[in-house]
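A lone chain, given as structure tokens: the form predicted alone.
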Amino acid sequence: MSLLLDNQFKELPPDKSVDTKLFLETVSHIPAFFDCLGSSVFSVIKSDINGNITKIRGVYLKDPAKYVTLQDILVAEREAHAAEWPKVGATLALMWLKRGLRFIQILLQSLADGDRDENNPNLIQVNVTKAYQQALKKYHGWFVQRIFQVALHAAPYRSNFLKALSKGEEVKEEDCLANVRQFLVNYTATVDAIYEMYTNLNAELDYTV
């Protein structure tokens, strides 16, 4: 798990703001996860994730002391945009990075918590399952629902995943599955704290592509 612990997510503060400078720091090293799963596949999503890290960090560039949080991006942008809005800049890209993050979330969380296959408890077709469908699967058209549907056939097996997340070193699995959930406290956190902002702000689209 040395490729996430090494750059954990930080606590949250008590009011759940997310800091814009830590979270992209933080935010991009997660899309050489998508390299762990090994089929070439899963670059979409890798490709998709780090176009809108691109997009939100351009943002806030433009003005760093205005942008402090991600809030405060997503607000200005409200009140410039007006109509178009929330389907229009760094807010747009947030909402489907967002996506994209909760599907890691749920897939390592299905490892943390032992869903398996039984009659093929090597294999991590049914964890990336799971996250595809809670995260993803219903803001895809039956297009790109069926490149997934490959992706999830080519799925690495079990160990192999695990060993590619400890960067190829030889772990036990109850090690790597305990720095997983140690991963997973403030990186669920900063997660969630994202769907309720856009929640809140009244920001969530629902369109597929």
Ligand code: 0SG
Given for the second form:
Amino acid sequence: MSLLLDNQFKELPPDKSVDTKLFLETVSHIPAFFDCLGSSVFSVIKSDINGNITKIRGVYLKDPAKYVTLQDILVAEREAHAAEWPKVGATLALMWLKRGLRFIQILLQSLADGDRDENNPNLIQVNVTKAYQQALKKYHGWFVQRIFQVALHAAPYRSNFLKALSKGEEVKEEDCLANVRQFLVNYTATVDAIYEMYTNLNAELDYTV
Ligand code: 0SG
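What I would like now is the form predicted together with the ligand, since the data block earlier showed the form predicted alone; can you produce it?
Full assembly next; the chain just shown is listed first.
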């Protein structure tokens, strides 16, 4: 069975609200995946994403009935921390987490679309760079861009990456990519909905780290 399909995102309701509990349950499976990628450079990324999830979960668990949707959290924090918001609490953690999720979405979509370096068809640097340029680069100063370059060199071969997505099983590339496409349906809708929420609430910031 595919790692992705084991941990699929749920279909959104018509109002595109994202259920906090379901969201946290699903994204909590992502950090473990970094362990399959081999290089220790991925532990920096894993710990950043883990930190975001822990922070959002911490706020949610203070009052699950109040924070049913992710929007409930943003609206409550806007009222509670008017001066600092949106650079505060779970609003800040989700702002960064969604960028990592967008990175993963673009990377998987690029693999599913068959983007590849014809001279090095078993490398995924083309796909990783596309995802980085679209999702993260503009938020990174020179130092973090250097970390990205190190991570890029440590990126696994395409065949190993697809194998990791298939939980280490030998699965035909086309079958694995079919699973990726299926996973991306609800995943993309969820990431898009979170981005839309940040735009609608005027909660997006564009500073660099
Ligand atoms: C398969 C190959 C994959 C290659 C992957 C390359 C990915 C790019 C690597 C970039 C390196 C990122 C290293 C970490 C950078 C972090 O500094 C930034 C900013 O972090 C935020 O800073 C924190 O996340 C916030 O934490 S919070 O929860 O407490 O709110 C906060 O600390 C904030 C600063 O706060 S402020 O000072 O403004 O108050 N993080 C990122 O850029 C996100 C990186 C996500 C990468 C996702 C990669 C996924 C790869 C998947 C592979 C399948």
